[in-house]
Each structure stands twice: as C-alpha cells, then as structure tokens.
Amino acid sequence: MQLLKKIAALAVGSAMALSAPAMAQDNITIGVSIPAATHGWTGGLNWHAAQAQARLQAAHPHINIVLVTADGPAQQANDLEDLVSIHNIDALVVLPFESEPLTDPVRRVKESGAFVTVVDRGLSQDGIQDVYVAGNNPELGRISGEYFLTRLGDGDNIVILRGIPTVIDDERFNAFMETIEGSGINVLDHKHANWNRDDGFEVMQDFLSRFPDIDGVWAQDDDIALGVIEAVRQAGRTDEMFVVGGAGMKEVIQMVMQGSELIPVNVLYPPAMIATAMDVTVAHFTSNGPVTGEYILGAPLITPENAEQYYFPDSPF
C-alpha cells in the first residue's frame, strides 16, 4: 500500500516536482495497449485502464493517453505499429497478449525512442523495457498455501484447479506445493481449468464424482472458483469443503465480506496493476526522480476484516 501511495504521489505531483520548468509545457503522448476483455480479469483490467486514463489526463493536461485493446497477438502487434507511426507516442504501457509474439513488436517501439513499461506478462527477452510492473505469482501460491495450513492438517484432502499451462501457473502451483509440503495434506488431484468458469465447473464435477472426501479446494483464480462453487452447490456438498480462489473479483470479494463459509478468503492479483503501470509511466515525465526498474505488487490475503478496501462495485470484475 505504501508503494502505491508513493507511485500515486509521483504521478499526480505538481509542476514544482518537474526536473525542468519547460517539461510541463511539452505535450506527451502515451500509448496503452492491453488485451480486450476476453474474461473476467481482463474486463477488470480494461475498466481500471479507462479510469486511470481519465484521472491522469485530468491531472496532466499536457499528457494524452491513447488506449487500445486487442483480440489477439497479431492485432496487438499492429496496434503497436499504429501507436508509433500514427500517434508518435513518447511512451508505451503494454500488457502483452502473449510474450513471444509481442517481443519484437515491443522492441521496435523501444527503438523508436519511446519509454516502455511492460505489465504482467514479461517479454521473452530481457533488457527491452524500462519498467516492469506485475503481480506476485509465487506469493499468490504461497499465501494461498499458508491459509490452507491454518485450516487443514495431516490426513485432510484437497483438490487443485490450475490455470493455463504457463510460467505464471507453474510459479503459483510450485509455491503452493512447497508451502504445504510436509503438512500431511493430501493433494488428491490437480488439473488445468484454463482460468475459465465453465472449465472450472467441469473439472470440479469430475473431482466430485471421483472423490467422496474433499476438505478444501484451491481454485487459483476467481473465474475458476465461481465454476467450482456452482458444481459444489449442484452436488449438495457445500458443507463439506471450502474454496480459495484468487485475483479479487468483486462477486468473490462480496462473498468474503459477507462471511461466506464456502469461500472464506481470497488472494489478490489486481487487474488494477495497469493503473499502477500508467502512474509510473506518467511519473517518468513529471518527476525529478528515477522510476525505472521493477514494481512487483503484493498478494495479500483478503479476509472479511479487510475485504472492503479491495471491493470495486463499478468494475466488471
């Protein structure tokens, strides 16, 4: 939270903080390229990006932010070309649809002279971006595992619904498994559910049909968790287990706020990280201090006591 406050202070600082008075008179164009709202988390990403765009342009009249969304890697690569050739951007904030196919397009933006901030999904080669902003995937797995240790022990059974086979998923899963190692908690099975509600429902139905004794479910992602919850309810087994998702979806946060026994906690992986990235990028032009480097956000445990501060009712996620 202190990091976010510092970043916000940099981004909306007065002209007194500028390294040279003339900077305030320069018109700056920042391109923001993100995936379209293909699932819940990216829907939240788009919402927070639009909120940050309005806030930052109001605070800095000399800064113009061009926000574009893409349905796939090819469209995003084309968008990056347009941001350079048509809008002549001074900086780019990009959450790559996929790492490998966007690495060269982002490199070309950097070669044009733009300041580059990469968000969440790192590029396949190091040294291209000036700033990297991301959630903490290993911490998400570790914090989730630590919560399971407070609820379960030797001989208790859990199932795990993973995301898409990616480095991000591996980081979360491996950290979770390392955290519960030696506890005696049995992992009955783990399967990928592709960060998708329907897949979560189907995978959980399979687990429920095969395992008569399940004490806990780590769903890793809130889209998956909602599918899990529906499957558990349809099977009439809501009193047997609890579910832990992750990311901070408003429907899930609301259940935590209300003291749900089925989904008692959540672990944050904020789509609002795009706003942090935009704040940092603006600070590059408005602050007299350096902003380059990595900004790895925390993954706090969301409980009934603190859930309200993570609840954004107007967000689609």
Second form
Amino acid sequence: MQLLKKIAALAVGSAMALSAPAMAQDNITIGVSIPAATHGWTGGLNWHAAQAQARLQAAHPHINIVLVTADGPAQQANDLEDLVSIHNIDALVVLPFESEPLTDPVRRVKESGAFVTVVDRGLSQDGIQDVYVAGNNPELGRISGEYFLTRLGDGDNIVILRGIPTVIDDERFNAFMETIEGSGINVLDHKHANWNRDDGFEVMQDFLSRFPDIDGVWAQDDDIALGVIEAVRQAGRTDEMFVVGGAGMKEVIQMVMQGSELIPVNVLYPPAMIATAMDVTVAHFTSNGPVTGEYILGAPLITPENAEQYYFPDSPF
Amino acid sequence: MTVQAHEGVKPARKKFMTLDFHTLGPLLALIALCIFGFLLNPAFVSEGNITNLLTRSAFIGIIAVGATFVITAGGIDLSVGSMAAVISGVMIIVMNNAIGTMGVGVHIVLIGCVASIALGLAAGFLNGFMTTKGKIEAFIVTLGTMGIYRSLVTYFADGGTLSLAFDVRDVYRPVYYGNILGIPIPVLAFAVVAILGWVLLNRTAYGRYCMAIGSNETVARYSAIKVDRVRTLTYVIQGFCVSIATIIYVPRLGSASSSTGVLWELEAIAAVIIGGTMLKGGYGRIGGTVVGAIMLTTIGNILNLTDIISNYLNGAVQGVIIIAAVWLQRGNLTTLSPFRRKRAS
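Next up, the form predicted together with its partner chain, please; the one we just looked at was the form predicted alone.
Let us now look at the entire complex, which starts with that chain.
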C-alpha cells in the first residue's frame, strides 16, 4: 500500500514537473554541496549555509534549497550525482573539497543543464562555472603585511606560523612576504601550524624559547592565533609582541572589539561567503540583472572601529 | 603460574661488553636525539624548552601508558584520540553549565574532573566489553568508536569550537601551567601514572596475566586466568589514562573541537612500540613507553628549533627517526658489531 502511494505521489510529482513550464513561476531546486564541519572554519561555513537556506526559502516560496555536506572528495562527487539524479537540481552551489578530483563531477552537473556557482576553491578547468565566489587569499597576505609595515620597521623581528602546506597557504604566505620585502622587517623563521590551535601553541612555545626578541607574530589563521596567545602568556612576554590572525573567528573579533593590545586587528576570510554565493545563485532566477562572472570578496582589515559588523555571536566560528 | 621469558628477549649472551639494547635502545636513541638537538640549537637544553618538552609529552605519554596494557594483552585501541576530544568537549559543557547553578570555584573544576573520569572509564569499558563479550576484533570496535566519538564532539561543538568560560579558565589554568617545586603539574601527573603503571604491569598478578594473555590466550585460559575480565580491564585502564590526559589538556587552551586529539592514537601506539612493547602482545615495558613518548615530542621540538630542514620534510624526518629508534631497540646494533663472535650453528 505504502509503495503504491509512493508511486502515485511520484507520478503526480513528475506530471507536475512536466507541466511546470506552463506555470507563471517555476519551482526551482538549488543544490548546495559543501564540506562537513571538520574544523572551525567549515563549522562556520555550515552554519552560514543553513542560515542562508532558511532565509532564502522563506523569502522565495518557489525556491527549494537542498543542502548536503561531504566528508571527503569522493563522497562529494557522489553527492553531486545524487543532487542531479534524485533532486533534479536547476542550480548548484559547490565549495569543492579539492579542485582536481571534483572538476569532472561538477562538469557533469553543468552538462545536465544546471547553473553552476563555485565557491572558494576554483576548479582546475575554465568554462564550467557560471559564477565564482571566493575570498582573496593573496589579499589576506597583503593586508596583513601592510599592517605589519605600519607597526614595525627596519630591524624588527617577526615569526610566521603557516597553515597546512597547500596552495591557499602558499598564496597567503607569498603575498605577505612580497609586501614586507625591503622594509627591513626580519622574518626569524616560519613553520607550519596546520591551522590548528594545539600546533599553534607548540610551535609558538618553541619560537619563544628559540628567539629572545620577537616584535610581531603573523599567525595567518585565528585558530593558530589563539594557540599562540596562550604560549605567549605562558612565557610572560605579552608586552613584547602583537599577534595577527586571520579569518574572523568570533572570539578573536571580540578581542579586537575590546581593544586588545596582544591581538590588535584581524583580517577577514569569511565562511559567510557561502551565503553570498547562494544569494547570487538565487538572484539568477529572481533578478532581472545579470549575475554571471567572478566575485572576489575583499579581505578587509578588522579594527576595533569596524569589528562589530563582522561579529556573529551565534555562529560556531 | 609463571610467565616464561618472552621469545623477543634473547637469553643474555656474554654479559660482558654487550649492552642490553632491548632495555637501553630507546633511551640511547633519545640521548642521541637530544645531543643532535643541542648541536642544532643550544636553546634546546634551556630550562624553558626542556620543561615545555616534558609537559607537552605528558598527554601522549599518559595515554601511551594505558595503551601499553592494551597492547601487551594483545589488543589495540584506535579510539583514544577521539575519546580525548569528546571527553574534553563534554567536560567543557558540564563545567560551563555547572557555573549557572553553582557559581565559579574549584568545585566546578572538580565536577569537570569527575565527569571526565566517569566518561573515560565508561568509554574504556564499552570498548573492552564489545571486544571480549561481543567477540568483535578490537581493531574494528575501536575503529568504530573512533568515528563515533569524533562525530560526537563535532556535533556537540556544532562544527565549531567548545570554549571553557573565561572565569573557570582562570581557576583551572594552574593544572597545566602551574608547578610543584619547579616541576610542572602535567609532568608530575605523567610520572605518577607511569610509576603506577609500572608497578601494576611488573609487580602484580594482573600485569603477569596481561602478558600471559598477550603471549597465548588459549594457554592463559587453560591456566584459569579470567581472560575476558583481564582484557576488558586493560581497556578500562586505557580509558582512565585518557581521562587523566584530558584533565590536564583542557586547561591548556580551554577549548575542544573536532581537531582536538587528531592522530593521538597513532602517536600513543608508536610511543609504545618504540619503547619495546611488542605490537602483537605478550610483552610490555612501561619505562620504554615513557621514553618513546618523550622521543616523539622531542622530534617535533627539534624540528621547530631549526630551519635547516625544509618544513615540507618534517614527516620524513620523523619517519626516519622512528624507524631508526625501533631498529636500535630490536638489538640490531649488536649484530653489526665487529667484535661479535659468530655463533656456531
């Protein structure tokens, strides 16, 4: 009986789908595929995606958003197939786990006729995506570097804690190094702390026992920065240096808002970019303005003056 | 019953001129590593660095003491890293919630510790029970619980980070950062756990039962050893050690997230094996485990103190040192000795 009902429902559903073009406003299904919340930043990503999903569905009753999260590239490729075959999506918003392995699966979604928006990590082939929304990694490095130039000068010493060895890390690091080149700021050493609090703590402890004079720390990421701060506190050297992280974690933004000496500024690399991508994708169906193209978000410097607008106390990140 | 000398322990040949590499191998490797570290950067032996190093090795070390029991009895526990993460997470939630009703104070920290130990014992018992009574391979049981605990902490943290309330953090902080007579508390805890572990493994019937079960389960069963009970208890000990490690880990950063304790299980198992315990069970050495844990931390520390090795090669250096240490420990150095007399075959 149940089965019969389901088949009947399915038949009615497909009949409606077939007759849909006749209706004034088509029902539109948008698939959103993002990595699962495995660390702080992706946690924020998931939160903002769910917020945007609720907001957009409430605002546009004819738009249905299907949100799926994947634990790895292989699962994400499966998710994409399911979005096409089961949900029959009209548009896809995807933050690829890795560029290479997902380029082909995304192309197949594109070939099914869907509108494709790629977020943050670009595909390794041009011409697949309709919209590209991303944070700006070189900009993050450059803005951070410029802040260091305003605070430090010839003969001052800094240490750098890098992320996980990846393209993102290289882009940030190289842009930073180019910006401070020729200023006389002395980079004592740089080590990978894997965007991880514990690693940040341990690497910084070792930097502190190795270098008696450190004027600034570029941690590049807020998780690392929080580990660094604990290490600096433990060594009792908080008056000696300042720490700059990156991304816009709420705890760090809060410290910036309170005018912390130790962590005076932050540079934004917002997980909320997924919401931007979803907005643009919905606009493709609802707005009369063209939306295709590339959207590179800024990486503004967050200072005590403007910190409030980047503070999301309910977000997990 | 008595446990015969383990097969890996060869009867001492000429005591004279032959060092016992099985016992001293890991220690020699550690000393060599320290000399190497000192040559690369004299800051290595500064008091601050040595303190950092020992304090840092306490987490893996304490967990590895528990792992020594599990492995000696022929089991394996892959869930310890995730278990540490989920226990940290629950501790933080419990303490944050307790503030509302009871106010800030030492009692909040005590409640957190009680929660941690209860969870550790329960999680360990669960692993042990499913392995022994459920008759599922330890590898599968703990692989399963590893995934379960890891997703639970992600779920509790909503994908983000669980942070301890700042006023409790100030009360709790000394547990990691404080010291007694100049010795950091984590190092003291590590020492106490190691000594208790050593006594339990080497001076009690329970320890001998563990080795007997690890060598030959059937013989142990025929010898009227309650195999299931002894083995389940090794996992409970492991869980207890994880909760102790967690109690000193939480005050360090006051937070837990899905990236807490990632790969600690492998580090703990590696520390145990470097120390001379047999992975297939039957023979365990707590002293070696302690040295192994310190050695693993030392490698990372030395790599941070120098910039002559490319960052990208850190993993390779660690790999080489770990293999070399175990090679030393297996007594291979003696076979290379030109003074060694060929054994008459």
